[in-house]
Amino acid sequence: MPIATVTLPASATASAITLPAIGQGTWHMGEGLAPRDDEVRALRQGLDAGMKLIDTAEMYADGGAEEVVGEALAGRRGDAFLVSKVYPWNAGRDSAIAACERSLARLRTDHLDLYLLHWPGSIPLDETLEAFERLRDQGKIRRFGVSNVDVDDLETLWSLPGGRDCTVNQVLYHLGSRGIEHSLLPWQRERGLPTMAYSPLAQGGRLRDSLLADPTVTTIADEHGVSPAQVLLAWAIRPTLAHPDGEQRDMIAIPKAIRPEHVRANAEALTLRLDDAALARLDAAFRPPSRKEPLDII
């Protein structure tokens, strides 16, 4: 069965591209929660699994998941599609600049993939996109984002010249968690957005647990052969309602793994389909939205 996948726009100075519906998350790599050498044979297992999208932050342990990334990508960066972040306050015209360079001596590379602003500070969003557009000019980074970003101020970024680049805006959302289906995923999909789900398990409390032994969950996961987790995976990579193409995505889930097996089955949730009557019992156990919400952020 053919893998999920979702396909970012082209940007000023990149083709678009098509990338698995699933890519790795690194939150709390590099802090010691977990060998070194687990992290790194983990990331190294997803993308011989397929999942080529890789996402960290300067943020993540001071910059030690980084790190952990770029001992993962010796000799195989080819292999990946890197996205890392930088903190609202360090994008400024200049001080992006240097972030991203040590951002990029970190992971052991000359450029990212795409460069997100970590969520929205005191900069002006002007100025950060100045420092973005000059990272690009330079090779430093092939595209640029936005991540934890509500309407407001997407809107402020889209007024801006070159603000319609904008590659992707990266926010939290799981089955437990559907704020932005209200007005947030609807503004992005009338203007061809993708959206990256960070937490797409609830992950880093006991919500997680709740989902997944959510009845309803794992009735479903029993019916298809899989686990909890799988069906979360299935449902946050579900193709938009938007598009009568079923196999039609905007939605890219980055989970985190560290265990052979999670990783394993994080790659398997690509090919699982969820159908209309199993996606119809999660929503009435799980409700949409009935009004705008303020943007869930962990």
Ligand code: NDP
Given for the second form:
Amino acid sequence: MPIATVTLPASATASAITLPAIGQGTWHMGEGLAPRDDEVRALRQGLDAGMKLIDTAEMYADGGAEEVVGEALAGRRGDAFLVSKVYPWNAGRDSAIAACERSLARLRTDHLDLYLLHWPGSIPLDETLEAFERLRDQGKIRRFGVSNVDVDDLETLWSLPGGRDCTVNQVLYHLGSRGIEHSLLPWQRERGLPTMAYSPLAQGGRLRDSLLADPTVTTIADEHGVSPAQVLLAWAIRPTLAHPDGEQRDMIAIPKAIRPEHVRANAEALTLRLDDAALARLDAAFRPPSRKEPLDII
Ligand code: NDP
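Give me the form predicted together with the ligand now, not the form predicted alone.
All chains and molecules follow, beginning with the one already shown.
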């Protein structure tokens, strides 16, 4: 069974790139909640299993998560598609350059594959855009994107010169939090802007971990011989209905996992395809939104 992939569109300076549709999150790594060696091992195991995208942020453990990622990537930077994020209050014309350089040092690399604005703040988007473009010109980032951004701010970004080079929007998305399906996802799909689904296992936002024990989810998992978490991931990255002729996907899920069995299961979900009947049962249990909802944010 081929693995599910997503193609990020070409931008002014980077060609299109196809990535496995499940990557690895790192929130809470580097906080001492788990042994550091386990965190490093988990990320390497995930890379070996094909989860090439690693998502981190200067915010996580105050840079500590980036240091864990740097250790995991020692000697194998080329195996990863590396994503980090800048705090909104560091996203100014000069402050974003300095923040990115600090991230690069912690990550022990000379470039990020993708740099995201973590969430919109008071610094105007055009200033952040200017900083991202400078970072790109300097070769410190290959692409830029945003996170926790709803339609209004995307409209603003789209109206700015160079704004359409934005490569992804990273937002909370899981079976129990489908609000983005009403307006945001259609907006992005119309413009070919892929989405990164954070907290795909529902560890944040509405419903939380009760999703893993939900009877519809567990029944479908049993029928497919997989785990509830794998059902949630396969659901999040399911092919888009907007393109019925092909296996087109535009959603990358980034579960965070440290336990080896979790890492293995998440990578295996890259080949899990839920049929239409299973998707319809999940729709019946977790209704898609019928009107615009505020963006769910952790
Ligand atoms: P997730 O939904 O990924 O859940 C993580 C939890 O699920 C961990 O406790 C993990 O356990 C457990 N888990 C992982 N895999 C499995 C599995 N196969 N079966 C059962 N349990 C499993 O939550 P996060 O909130 O961490 O979101 C994922 C990532 O998204 C973050 O790490 C971060 O990179 C990004 N993010 C971005 C945000 C933003 O504002 N842009 C906000 C929040 C998250 P264990 O670790 O013990 O294996």
